[in-house]
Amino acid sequence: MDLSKRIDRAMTRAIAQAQGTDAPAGSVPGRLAAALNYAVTPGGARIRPTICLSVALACGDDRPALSDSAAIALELIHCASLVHDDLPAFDDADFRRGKPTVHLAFSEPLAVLTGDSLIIAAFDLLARTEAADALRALQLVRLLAHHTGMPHGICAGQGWESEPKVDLRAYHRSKTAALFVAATQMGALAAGHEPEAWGELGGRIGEAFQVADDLRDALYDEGTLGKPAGQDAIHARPSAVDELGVQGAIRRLQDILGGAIASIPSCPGEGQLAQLVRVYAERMTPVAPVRV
């Protein structure tokens, strides 16, 4: 099955479960249930679950149902973080993926609850695994928690924005790279491989993605991004462009990507995984400034 279709099907099942579609009519809050689906669709590139499943496949993917749960749990956490990031208390964004953000479409209280519910759904999904997969599932829960919370997960990354002095690399490592490290490590673990060796690849992809995001924020317009542009400058957030300038940030991006493929651990699907990284490298690199 095409990975995008595999991810979409698994996400549909997970959201239906979180919405309580098997519950009696009128027994669940309908607007919150609708907001859960709104927050995860359209899915965008689904980069993190694609990387997770690609690593699982490269490692043999001996338990595909568990790999699916790992990939979707990761994406649910990512979507929850976007819902919360867009709130007035943080970025106060009006658009995400080309449509109104959840707090504008459903209200701010429901947006908070949507993000919270997606986080709970992620861990619930991993907890519902088959008994034969219980040990791997528990390890997946611990990995996901590590890369989501404090002191080094995406919550820590958001927390850096409230510090008077910011360590840019630590900020990027937590805010963006954490879930990419989770993607590579959880994919390997779901397929029965040791996750530690996969951390460097995830870290490199994540750091590259953040630098590329900084460049897009500085160079592109809202129509191209599908979300507000120039947010780093507006909110005085640390960024690679602010620290290094545009050309310096592009050079850093190229340096990071140059080492990513070399960091792929030996595995049966190493060649195909290297090609996937090359494709993402091409997509991530901004081709030309388009903001007017």
The other form holds:
2 protein chains.
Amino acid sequence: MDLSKRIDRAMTRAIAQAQGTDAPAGSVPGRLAAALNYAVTPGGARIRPTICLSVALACGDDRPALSDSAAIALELIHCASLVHDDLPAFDDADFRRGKPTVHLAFSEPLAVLTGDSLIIAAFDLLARTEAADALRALQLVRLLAHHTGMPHGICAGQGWESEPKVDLRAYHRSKTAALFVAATQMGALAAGHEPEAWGELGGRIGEAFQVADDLRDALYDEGTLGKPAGQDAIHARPSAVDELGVQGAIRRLQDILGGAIASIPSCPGEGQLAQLVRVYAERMTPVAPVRV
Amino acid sequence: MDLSKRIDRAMTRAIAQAQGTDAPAGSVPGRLAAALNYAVTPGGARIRPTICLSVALACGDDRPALSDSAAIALELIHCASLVHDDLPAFDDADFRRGKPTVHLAFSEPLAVLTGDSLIIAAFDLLARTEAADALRALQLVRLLAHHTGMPHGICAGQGWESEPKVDLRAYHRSKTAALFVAATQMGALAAGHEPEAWGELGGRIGEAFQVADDLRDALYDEGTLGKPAGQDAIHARPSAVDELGVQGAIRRLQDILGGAIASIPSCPGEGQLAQLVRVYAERMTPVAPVRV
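Output block for the form predicted in complex with a further copy of the same chain, input the form predicted on its own:
Let us now look at the entire complex, which starts with that chain.
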């Protein structure tokens, strides 16, 4: 099965579980249930679960069900963070993935609850592991919490935007890189490998994504992005384009990805993984400025 | 050590962990860190962790560190739900526990992030369990997620308030009773007992709290409650007082608590636990209408 099919199937199962599709009719709040599915579709690149499963496969993937749970837990958290970040109190975004944001399509209360429910569904998924793999699953819960909450996860990253004085390194590390570090480390751990050695690969991929995102935000229009463009400038957020210019940011992106490939720990699927990063590198590098 | 001291100590440790008090100065977003502590203090009755630890003790409490984690995880989730429920999009409350709500004292973005971070901290806490108790800890993660998220936890309960047609039984069960069922079941599980048999006790205590809360909302003023009064009528929420009148609701409360005591499963500390429920019953029953 190719990775995207594997991810889609596991995501469909996880959302059905959170929606309570096997509960008696009318015993579950239907609008919130619908919002959960709305918030995770269409899937787009599913980049974090793809990285997670790619690392798990490179490490032997001896517990595929657990790898699936790790991958989907990450994506649920990622989607939750998008729903909350789009809220009027944050980015006040109208569109995401080419359709109205959850608070516009449903309501603001349902958007808050959708984010909360997706966060909880992520941990629930990891907890539905067979008793024989309980220790590995519990370590996955801890890794996911570390990279998601306070003091060093994506909540902390978002929190930096409310500080009068920002530690830029901590900000980028937690806001964007954290879930990529989680992706490589959780993939390795799900397959029974020590997660620590995999942190650098995730960190570098995360850094590359931040630079690529800054580039796309600066260069592309809303139609191409599927969400409002130019948000970094509007919200005066730190950006690699602002710091280095467009060409400088593209060079930085290529340097980071070179470092990412060099950092891959020794494992059975090392070569394939390096190839995957190369493919992403090509996809991430903007070909031409198209902002209108 | 008495229960309230035990809870205070464990809560202080958990919040310090989430605040990153051992991280280098300036490497953690300070306002969000401060908001986490603000949201869980003053502690008030700490009723859910007290019930959790009381059940754990009645069951022998053979893993006190795990019981502490279960108790505090519950309280973190409860506090998170209060912060999110107070948001302008929900109750738009100005006061909670006699002080300004988190979104007023900090900001709306920080209130959303505070709730998110407290939810994650709850799961993180359970995951910081020694390897030998991994299976029990993972089962606690699953129980907590079940009673917190969708389709049957407190998120679902809150979600019912956005439905055109409400299943009242499901609404009350998930909105209020869920965390009480979690409290008794997690207390039993932390001490190595089967959680299922403990669900009824939690459910009945939760039901009693809902009726007591309806009574207090209808009878007391804002100064006594530490939060706005008369909210059920304002928001047209279902209430036992509305359904049964004040005297009827008080009788219902007493019946429920009698049933709660009768439902306590056989265990070493059965008698003490029954006494505890009696004490709560007395405290919960309003003595005189004082709404001004």
